[in-house]
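Heads up, the chain below is alone and in the form predicted on its own; it's given as C-alpha cells.
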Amino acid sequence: MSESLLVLPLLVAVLTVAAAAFDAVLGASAAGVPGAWRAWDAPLRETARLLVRQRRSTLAADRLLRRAGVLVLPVAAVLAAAVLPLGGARAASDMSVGIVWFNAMEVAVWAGVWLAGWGVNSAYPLVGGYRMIAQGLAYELPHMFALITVAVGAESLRFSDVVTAQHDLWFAVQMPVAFLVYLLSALAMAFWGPMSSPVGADLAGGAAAELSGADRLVFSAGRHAMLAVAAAAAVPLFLGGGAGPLLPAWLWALLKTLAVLAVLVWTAHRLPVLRMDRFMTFAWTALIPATLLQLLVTGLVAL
C-alpha cells in the first residue's frame, strides 16, 4: 500500500503527459502540419514557457480563491486515483466506499473551476465557472446512476470487488448504457471535447481566460490529469481491471487505460462543443431515464 501511495502521483503525471502529447499530435494533424507526430513534445515546451512567464492579475482579484481553485484540479485527480487498483496491485487506499470517494473528488473539480473563474474578478471567467456548475448539475445524476449500477452489479462500493465481479463478463458488456454514460461523464468532469464549454472559445477561454504563468500550467495539467484518471477508473469499473491473457495484470490495466484515454482525447478534435441548455435537456429527458432503466435491469439480475 505504501509503495502504491508513492507511485500514484508519478503514474498520474505520466498519464497526464500522455494525454497532453496525444492531444498535441491530433491538433497538429488536424491543422495539416507535416510530420504531426513530432508535436508530441509540445506540452513539454509549453510547460517550460509557462514556468518562466510572469503571472498577470486583474483588478481586485482574490488571489487566495484563484489559486485554491487552480490547485483543486490536480489534487482532486490524485485523490480520486488513490482508490483505483493498479492492475494486479491493491489501490493506495482500498476503502470500502471507493466509488463514493471517486465521485466526491470528481465533484470537487466543479468547485475548483468555479473558484478559479470567480477569483480573477472578470466577466468571462465567471461565466465559465457558472457553466461548469450547470454542466455538473446536468451530467451528475446520470453519472451517479451509472456508478450505482456498477455497485449494484458488484454488490459492493469497493473497486477491488468490482473488478472481481467481472471475472466472467465485463460490465461494459453487461451494462452498455452505464458504460456510455460514464464515458460522457468522463468528458464532462474534465470539461473536455464536446463538454468543454466552461473554457469555450466563445468566452475567450472561459474559466481559464485570465490565468497565466504557473497558474495556467497547473490548471491545464489538472484538467488533463482528471481526464487521465477518469480513463483509468473506467478500467476497473467496466473493463475487468487488469484481466487479460498472456500479459501481466498491470500491463493490461495500462493498455486499457491508454485505449480509453485515446478515445476521450480524440473527441476534442472530432465532436463539436455542446450547448449547455441542449445538453441539460438531453440529460434530463434521455440520459436519466436510460440509466435508471439500466439500474433496474441490473438490480433485477442481481436479485
Second form
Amino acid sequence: MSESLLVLPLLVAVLTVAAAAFDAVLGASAAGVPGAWRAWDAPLRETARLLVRQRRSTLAADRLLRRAGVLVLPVAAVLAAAVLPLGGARAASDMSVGIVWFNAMEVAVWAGVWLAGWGVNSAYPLVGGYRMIAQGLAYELPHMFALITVAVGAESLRFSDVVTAQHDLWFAVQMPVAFLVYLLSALAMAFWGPMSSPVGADLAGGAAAELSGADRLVFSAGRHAMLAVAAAAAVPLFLGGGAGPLLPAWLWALLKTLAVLAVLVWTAHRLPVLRMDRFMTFAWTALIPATLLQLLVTGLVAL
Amino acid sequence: MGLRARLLRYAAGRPRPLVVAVPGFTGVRLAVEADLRRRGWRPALAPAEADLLIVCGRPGPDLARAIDTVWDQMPSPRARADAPTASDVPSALDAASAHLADEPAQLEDAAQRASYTPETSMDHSTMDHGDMDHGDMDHSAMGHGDMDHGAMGHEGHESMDHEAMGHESMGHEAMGHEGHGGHGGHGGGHDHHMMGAPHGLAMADRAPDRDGLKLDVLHVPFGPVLADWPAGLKVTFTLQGDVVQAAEVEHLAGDAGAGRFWDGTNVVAARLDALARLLAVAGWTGQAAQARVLRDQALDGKVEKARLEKFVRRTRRSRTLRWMLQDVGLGETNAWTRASGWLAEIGGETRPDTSAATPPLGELLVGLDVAAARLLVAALDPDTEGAVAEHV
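Alright, leaving the form predicted on its own aside, put up the form predicted in complex with its partner chain.
Time for the whole complex; same chain goes first.
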C-alpha cells in the first residue's frame, strides 16, 4: 500500500474527464459545429445537468440490481487501475497475479451492464444487456489469449515484471497481433465506438436508455473511466511502461496513456458499430486462431 | 443564487433535446437539426436522457397523444419546444433553454406533475399479495391502478388468460404483454408463477423460438418517437430475445397543410438525408454528421464539391459498413446496394435502376434481430411523408 492508493481515483477521474472532453470536441467538429473546441466543457455541463435531474422510475424495476449494476462500472475501473504501475512509481497494489485481477475487473463490467439493463424492466435496456453478454462471448477469448501472450513473454503475471521484460523491445513490436487484439478489446471493455452496441443508438441508448439523473451520471462516468483505464493498461502491457528518453518515467507513462486514449476515442467517430452476430463469427474464426498463433510464436521465443 | 440554480443555469447552456419528426413537416425538422448544430446541442436518444422535447411541426391526434406520453416520461427539469413552422425554431429553442434555467418554474412544474413519480428513497410501498413477497416497488408514470390480486390467487388452474394490458404505446416502453397461458400442475399452495399480474402487468407470454427453446415473448413498439427513425412510423415488434418474430406496421399522421418537401427537385439532399439516418443507425456518428452538413449545403445550393466527393469516397470504401449492411436483405437488393445506389446519385453518377419491388416492411423484418431490423428500416426508408390526418 502506498500513497498511490489515494492518488489513483483522482488520476482515473482526470483521465475520464479528458476522454469525455476530447470525445465532445471530436463530435462537435464532425457535426460542423462552429468553434468545435468550445465543446470541451460539454462533460462538465452534462454532469451539472444530471446532478439536478430527477431519477426515472420504471414500472416494477428491480432497484437494487439496477443500482448495483450502475455502481459496478466506476468501482471496477478504479480497482482495475490499482494493479497498474504509474510510470516510475509502484502500483497501488503490485500483486503477483495482476493481469488476472485486471481481467476479472473487466469482466465485472459485463455484469454491471447486464444488471443495469435487466434491472430497469424495460425492453430496450434488456436487449442492450443481451448484447453486452454476446459481445463478451465474442471478444473475451481473443482478449485472454492476448493477455496470456504478454504473460508468457514476461514469464510473469505481475505488471511490474511485464514492464521490466520490455527493457529491450516493446511487446507492441514483439507481439503485434496481441497488441491489436488488446486495442479492440479495450474498446469492448468500455463498450465504446465500434463495440458500443450494448448502448447503441439503434436501441435509443440500450442498457442506459432508462437511466436518468445520478444513475446516468455514474454509469456514463464509469464507462469513460473504464476506457481510460483500458488505455492506461496498454502502456505497461505493450508500450514499455514509463521507458523513454529525457523525460521522467511518470510523464512518459502519462503521455503514452493519453496517446492510446486519443486513438480509442477517435476510433469511435471513424467506424460504424459492429453487429454482434457478424462480429462473433469473425472473432471465433479469425481472431482466436490469430491470437493462438501469436501465443505459439511467443512461447517458442520464450523457450 | 443557490447551488441548484447555478447548476440549472450552467446545464441549460447545453441541453440534450429529443427531436420528434412529424410526417409532412420535414422542413421544420431540417431547420431544427441545423439550429441544434449551430448551438452545439447534442440530440438525445431517449426520453430519460433528454431534458428538452422538440416537436417539429403539427402532429395529428394519434401522434400528439404519443408525444404527450413521452413528454410525461421525461424527468424534471424539462422543457418543451413546439415549432409549427421552420421560422419558429430559433425563438422556440431560446425560450426552452430559458425555461430550463428558470429554477422557480422548474420546481413548480416538478411539484405539479401528477402522472410522473420520480424515484425517492421513501417510496417503499409494499403491496399485499397474499403469501408472495414482491418486495419494494415503484409505480411508474403510467397510471396503473392497483389491481385486485386477491382474485387471482386460485390454486392450480390450467390456464390464466389475462387480457393484454391497454398501455398507450409510447416508443420506449415494453410492457404490452399479452396473455399468460397454461401453467400446468401447480402442486398446491402458492407457486412463484402464481403471482398473476404483479404491478398490474400480465406476465410475458412464452412460446418456442427459432431454436425450439421456450422464450418470453415481448411486444415492443419502435417509434413513433425515436431518433433516426422515419417520421410517424410505428412498428410493434413481437420479440423473443432480440429476434423479431412478427412486426405490425402503423403510420401516425401529421396534421394536414404542409406540402411535400422532397419533391424531386433536390435529389442529392434527399439522398443525403436518408443516408444520414442509415449511418446514424449503423453507429457511424461522424459520417452521419457529415451527411447532414452536406445535406444542408445542398439545400442552400452551395455544396462544397471536394467535401462531397470525399464523403462519397469514404462511405463507399468502408469495409466495415459493407460488412454490417450486405446481409440485410430488402427483397432482391440489400441494404448495402441500396446505400451504394444513394451514393451514386449523390456523386452525380447515373441513376441506378430502382424499379426492383420490395416486399412489405412487416414481412421483411421477421426473423431479424433488432440491430438488423433497424438497419433495414433505415435502408428501406419508407415514405411516410404522405400520411396526413383526416380532420374530424
